[in-house]
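Next comes just one chain, in C-alpha cells: the form predicted on its own.
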Amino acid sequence: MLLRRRYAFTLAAGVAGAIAAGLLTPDLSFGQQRQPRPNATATQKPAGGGTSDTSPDAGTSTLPEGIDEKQSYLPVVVPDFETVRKKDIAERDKVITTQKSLLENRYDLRDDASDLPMSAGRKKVQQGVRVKLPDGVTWDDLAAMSPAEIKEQDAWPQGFRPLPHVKHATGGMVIRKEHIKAIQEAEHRSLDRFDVEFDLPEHLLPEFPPPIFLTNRPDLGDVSQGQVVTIKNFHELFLGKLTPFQLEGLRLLLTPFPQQQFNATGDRKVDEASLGISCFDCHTNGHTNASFHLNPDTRPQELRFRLDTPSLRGMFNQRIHGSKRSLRSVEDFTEFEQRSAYFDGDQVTAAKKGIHAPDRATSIAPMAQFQNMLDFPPAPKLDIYGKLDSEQASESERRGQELFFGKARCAECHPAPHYLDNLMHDLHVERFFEPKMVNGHFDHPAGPMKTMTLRGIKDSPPYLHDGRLLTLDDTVEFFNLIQGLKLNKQEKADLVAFLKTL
C-alpha cells in the first residue's frame, strides 16, 4: 500500500511538472481522449483506407491518426469539479443532440409494440425490424452477397455496426430515467448525471420494474409485489422468504459503494458528492434496466465498447461471467466489479474515490447466493426439457423451434434448455465493414464474447452486447447476414416467433 502512495504520488508529481512546463494540457472532462504524444509513433490510417507507410511500425496496427496506443491509465491530473461541471453542462445538449441523430439516421424509433406482454404484464414486447437499410438495398439483396462483397460496397446497416456510448470520450454508467426517478424517491439518492442521458426511448426497453423469480419459492411467482426492490423496503418484502445469510447478500447489492462517476471526488459526475452505486441500480430486481457503460477491460479509450446490462436471472446455472473476462465463478465476478470494474478497470484512481474491498466470506459470499437464486420467468410452453409443449404451442413457434435446432444453428451456441453453452465465440463481424470512428468509439473487432442465456429473452431488450440490436426481429436479421443462413421472410417471422416463448 505504501508503494503505491509513492507511486501514485510520483506520477501526479510528474503529470503536475508536465503541466506547468507546457508539455502536456490538462484534460478539462475526466476520461476524455488524450492526443498523442508529439513523438508518439502510433501507426496512421489514411481516409481511403489500408496504413500508412511512413510509420516504422506500418502495417501492425489498423488504429486511425489521433490515438494513443500507449493510453491504459485514466487520467490523474484533473481540473477542479466547477470547471469540469460548467463545461461538462454547456456541452451537454450537443451531446444528446449527436447521439439522437445517430440513433434516428440507424433505427425506425417509432412505438409499435405487439400483443405479446412481458413477463410481468407491464410492458408488451415491441416488434418489427428497426434497423435501417442503406438506399436500394434490400435484406434479400444483403443475403445473396458475401461479406467480402458487402463490405466492398459498404452496404452493412448502421445499426448493425457497434453502438457507441452516448458520450464515449467520459464513458461510465448512464442510468435508464425510470430508475433514476425510482431511487431518487425512494432513497433521495442522485444518478442523474449532468454530462449526459440516457439515449434510448423508454419503450424499447425492459419492463420496469421487473418482476422477481427466486429458485427456492417458484410457488410465490413475483416477489417484488410490482415494487423496485430499494435499500428501504426489501426486508419487508423478503422477510419469510430468505434466510439471515440470503437477506444479506441482497442488502449488499442494494447498497451503494464508490464508482467512476458516482462518488463523493471531484471527479463525479452528479452535482452532490454520492455514496456511489448498487449492483441492483443496474440490475433492478436482479434483472436489467438497459442502462450501458463502457466495457473495463480494453484499451485505448477509443477502442473500449458500450456494454449493456445482462440479466441476473439463471446465474445459478452460469459457468463464465463477463462479456470479456470469462469469470468462473459470480464469487470471482462480484470481487472484480468491486475492486476494479466499477473504476473502468484502473485501480490506480479507485483508492482515491473509496475502493470498496469485500471480504470473501461476509460480503461477496452472500451476495453471489442471492444472485444465484434469481430465476427464469416461467415460459409454461416449454417443458421440462427446455422443448415446446405441442399441444399448447402455435404452428409457427414449433416450426420456428425446428429452425432454431436445425437450419438455422442457433442451438450450436444456445442449446436446450437453458439455452447457453457457457463459452465464449467470435462472430468475425468485422467480415462486413471497415473500421472508423463513430462519436469517439472506433468500431473495431470486438474478438470472443460470452454467450448470453436466450430463457426469457423477451424480457431483455435491446439485445447483442452492447444493444445495437432494438427488437428480435432485428437480432433475427442480424444472425441471417453473420451466419449466412439465408432464411426467408416465413421462416424468420417462425424463429421470432419460438424465441418469444422460451
Ligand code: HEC
Given for the second form:
Amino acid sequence: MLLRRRYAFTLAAGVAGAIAAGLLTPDLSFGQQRQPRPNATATQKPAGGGTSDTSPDAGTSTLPEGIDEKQSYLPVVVPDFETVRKKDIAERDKVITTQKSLLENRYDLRDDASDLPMSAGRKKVQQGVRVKLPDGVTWDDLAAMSPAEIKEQDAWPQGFRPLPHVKHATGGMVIRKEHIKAIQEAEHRSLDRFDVEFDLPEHLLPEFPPPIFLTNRPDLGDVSQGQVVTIKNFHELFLGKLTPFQLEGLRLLLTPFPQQQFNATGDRKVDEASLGISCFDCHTNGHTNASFHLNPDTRPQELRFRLDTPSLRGMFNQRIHGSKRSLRSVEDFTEFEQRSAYFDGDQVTAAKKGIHAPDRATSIAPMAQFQNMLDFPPAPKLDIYGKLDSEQASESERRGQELFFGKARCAECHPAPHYLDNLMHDLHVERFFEPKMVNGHFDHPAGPMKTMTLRGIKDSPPYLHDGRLLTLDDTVEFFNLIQGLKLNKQEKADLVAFLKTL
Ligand code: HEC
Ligand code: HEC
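With the form predicted on its own done, generate the form predicted in complex with this ligand in the same format.
Every component of the complex follows; first up is the chain already shown.
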C-alpha cells in the first residue's frame, strides 16, 4: 500500500502535496522511485504528515517512513533542464509561502531596532525576544519545568526547534537578496535561483555591506569604504594595504567557480549557464551576509540541517572549522569545500559540475592567509583580557559580565578573551522535544556542534548554526532553558547588554 501511494505521488497532482508534506525530494520524484525501508512495519506512521509545526501525529523518535536511510549520494541523473525548471517554477510560490507561514508561526518578525548600531553603523541591532511561546505558557513557566516535562507537554517553543531550509528536499545555497543585486550590478552574474528565494526579512540580517577590519592595518579602520568587495573593485580598494600574496588570496576568494546550483550543467538552479559562485558570495566582505545551505556531513538528505553562513572574522584564532567536520585548519576548509561540491560533501557531483582543485601552495595558502587577516570589529569597552573596562561599562553590562563568568556559566564554553574554547559541545537540545518531519527536515538530535566565538556577535544575526534564533535576547532565553539557569528578567537583560559589548 505504501508503495502504491508513492507511485501515485509521481502524478502531477500529487507531487506538490508530497513535497509540501516533506515526503519526496522534488528532483527524486522524477524517474527514481524511493523504496520503502526494508524494516518498515505497518504500525509505523509517516511522521510529519502535515506542513505545520503543530501537526498532532508528528512525533516519533525513530526515522519516519519515506526517508531512504541507504541514501548517501545525491542524484546524478535528472530529467532535462527545461522539464525541471518548469516544475520548479510552478512550485516556487508554494514553497515560499509554506516557509513564510512556518516563520510567521514561529517568530515575531517585526522590525524593532535598538539604539545600538552594528560595527559600520549601517544598521541597528534588533531587540526583544522573537521566538513565540506556545499558548498560555510564559518563559518562567518553561524555566520551572524539567526537560522531560517540556517534551511531554509539547511546550518547547517551535522557534527553538531546528530551522528547515526553504526547500529542504532540494537544499543548496540560497543567497541573500541584497547580495544577489550587488553582484548582478557589479559583475552581471546571476545568483538568483528560480526555485526558491531567501526567506528571512532583511531587517533581521547583518548590515550590508559589512565593514572589513584587517589585523595588519588596524590604523585604517573599515577598509571596505562601504562597498561590497568584488572581483571588479578589490584591486583598487586593497592596493597598498595588502601584500601581493594576500591580494592573490583575495582575488581567489572573489573568483566564481562552478558548483551545485550555479554552474553550466542541466541540474543548475539558475537560468543561464552560470559562471559559478565565489567564497565571498556568502562571506560578503569576509563576514557573513546570512546566506544559507544544508550541512554536508549528514545523510540522508532529510536529516541534514540548515547552515547559516558564519563570519570569517577572527579566523586566525580558530582551531577547528565546520559545525560538524572539525577540519583542523583554514587551509583544509578552503581546499575541501571546493573539492567536494562545497556543502554537499560529494566529490562525485563536484566532478560533474566543474571541480576546482586548487593547488595547496599557490592557491590555498594565499586564500587562507587573507582569511587570517580578517579581524574582529573593535570592542572599545574590552580590555586586553577581553573583559569590560570598568570605567566605560554601564552597571547593567557589568552585572551581565558577572553572570556570564559566574552563575550563567557561559564562559565554560565561551572563555575570554576570544569567547571561544575551540571545542565542540553537545547541548542535547533534543531533551526538550520529539523529533518530527517539518517541511522536509526530520529534526533528529544534532550531536556535538562547534562552539562559536561571541566576539562581534551583535553583527552576525541570526544565531546558532542554522540561524533559528533571531536576536541576542532569543539566545539568552534559549540558554536559560538549555542550561536550566532560572535567570530572572533583570539578569536576562543584563546578559544581553553584556553580549552587545563583545
Ligand atoms: C553557501 C555560502 C557559502 C559559500 C559560497 C562559502 N561558504 Fe564558507 N561557510 C558557509 C557556511 C554555511 C559555513 C559553516 C559550515 C559548517 O558549519 O560546516 C562556512 C564555513 C566556513 C569556514 C569555517 C568557519 C568556522 O567558523 O569554522 C571557513 C574557513 C570558510 N567557510 C571559508 C570559505 C571559503 C574559503 C569559501 C570559498 C572556497 C567559502 N567559505 C564559501 C557558507 C559559505
Ligand atoms: C556547554 C557549552 C556552552 C555553554 C555553557 C554556553 N554555550 Fe553558547 N554555544 C555553545 C555551542 C556549542 C554553540 C553553537 C550551537 C549551535 O550552533 O547549535 C553556542 C552558540 C551560542 C551563540 C550563537 C553564536 C552564533 O554565532 O550564532 C550565542 C549568542 C551563545 N552561544 C551565547 C551563550 C550564552 C549567553 C551562554 C550562557 C548563558 C552560553 N552561550 C552558554 C556552547 C555553549
